[in-house]
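Take a look at this single chain in structure tokens; it is the form predicted alone.
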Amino acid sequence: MEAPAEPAVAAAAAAEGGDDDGRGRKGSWYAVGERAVLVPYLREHVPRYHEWMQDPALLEATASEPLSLAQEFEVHRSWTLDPLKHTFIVLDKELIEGDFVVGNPHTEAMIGDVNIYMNDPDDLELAEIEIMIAEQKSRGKGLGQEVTLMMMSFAVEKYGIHTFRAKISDSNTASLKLFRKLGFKDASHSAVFKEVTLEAPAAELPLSSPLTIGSW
């Protein structure tokens, strides 16, 4: 595992595009935790995302729009090029056939995504975290917590995060008590669009360290 990143080195690096890998895309990791594996959002992994994104339930909890198949690769695209975005697919470790591989996707066990967007130009050390576990039979394991858990360290390691941003709908019961659960504070309410706004810095949260952090 690779030593911290210096908060301003790494949000700089993120800016730039620093962690490019010399394929046109940011640097591509993966993290193990005791029962979930992070791995990069590949191609291979868009169809089943699409499928996922046709649930009504998920869509208003993620406050998203359905798009087509051809719409969903481009979105992918941008999310991999994007310096100031970082997606990962939430493998289910008991859902993984045979031994995790590096470079192997196991589409088979993916079972919802972790992002993390340094959205405010005032502040790239400032990350907004989204988290979704889509396979009901993935639910109610505690993954969504570690995994929320692991994407943070992660962040704090690679991106020198010191703030974390969640804005969640009001509807959102599960993901609202998650985040209140890992020390969030409330910090505003918007009534327009439903939705609340909780934040944490990172000094603060429980988060998994050491971390097992390999490369892509």
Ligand SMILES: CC(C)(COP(=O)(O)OP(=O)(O)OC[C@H]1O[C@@H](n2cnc3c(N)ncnc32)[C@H](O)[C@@H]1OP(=O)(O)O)[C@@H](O)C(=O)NCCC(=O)NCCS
Contents of the next structure:
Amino acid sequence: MEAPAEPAVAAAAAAEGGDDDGRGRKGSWYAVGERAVLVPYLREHVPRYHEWMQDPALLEATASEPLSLAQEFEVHRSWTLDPLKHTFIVLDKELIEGDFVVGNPHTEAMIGDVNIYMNDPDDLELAEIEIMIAEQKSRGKGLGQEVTLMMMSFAVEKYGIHTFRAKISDSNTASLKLFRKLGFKDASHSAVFKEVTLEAPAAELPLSSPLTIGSW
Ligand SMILES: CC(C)(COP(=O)(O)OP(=O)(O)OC[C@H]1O[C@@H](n2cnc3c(N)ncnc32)[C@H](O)[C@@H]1OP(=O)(O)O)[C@@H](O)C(=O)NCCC(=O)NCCS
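Right, the form predicted alone is done; let's see the coordinates for the form predicted in complex with this ligand.
Below: every chain and molecule of the assembly, starting with the one above.
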């Protein structure tokens, strides 16, 4: 396994060079799992992503606000530039037309996204994780669990993350069950936001290692 990068080094590398469409800045990777492939969030993915985020149930589950398509492109751009955020689009292998090809966004197979955000200024090795399997037809097949584990393996290998955090609405039974099943423990509850914060040390998670990662 590659040595985990120091956060400062990773952030500096992330801020270097490259373009702003997700292909050069921060480094761009893909990862291959058993049933899912993670690919960088590219401009080609934005229209479908935007369609997903018109669904009131998904907006509520992810605590998001509806955006215009132009705003979604702007959010995509800002995520791409932010050295503390890393987003993958999830492809369902069963939906990929032909073979998976590095460099092809495979929009036909996109079913959700998974991201980490190193948003604690006192600890850049702590990452908040979010997962969304937006397509109903791909739910309940183990993809959410697989890609959550893949994202965390990636975060440990590339950014040296030691602790993961998830903030989940009280009413989101599916997501709470998923994270608790993986070993996350309740850390706090906000009555105001009606949300549970769960945490897990990376060392205690059933991470797949080494993960099959390649350069995009
Ligand atoms: C939560 C979510 C990611 C689950 O994805 P998924 O691919 O359907 O989940 P999996 O098939 O991998 O299931 C893994 C575990 O999650 C839990 N789970 C998933 N769907 C569930 C449901 N409908 N009811 C109860 N538990 C559920 C179970 O513990 C399941 O393990 P099990 O099958 O051994 O019981 C998906 O429903 C989703 O994206 N929802 C909307 C967005 C969201 O809520 N994101 C979370 C914000 S962090």
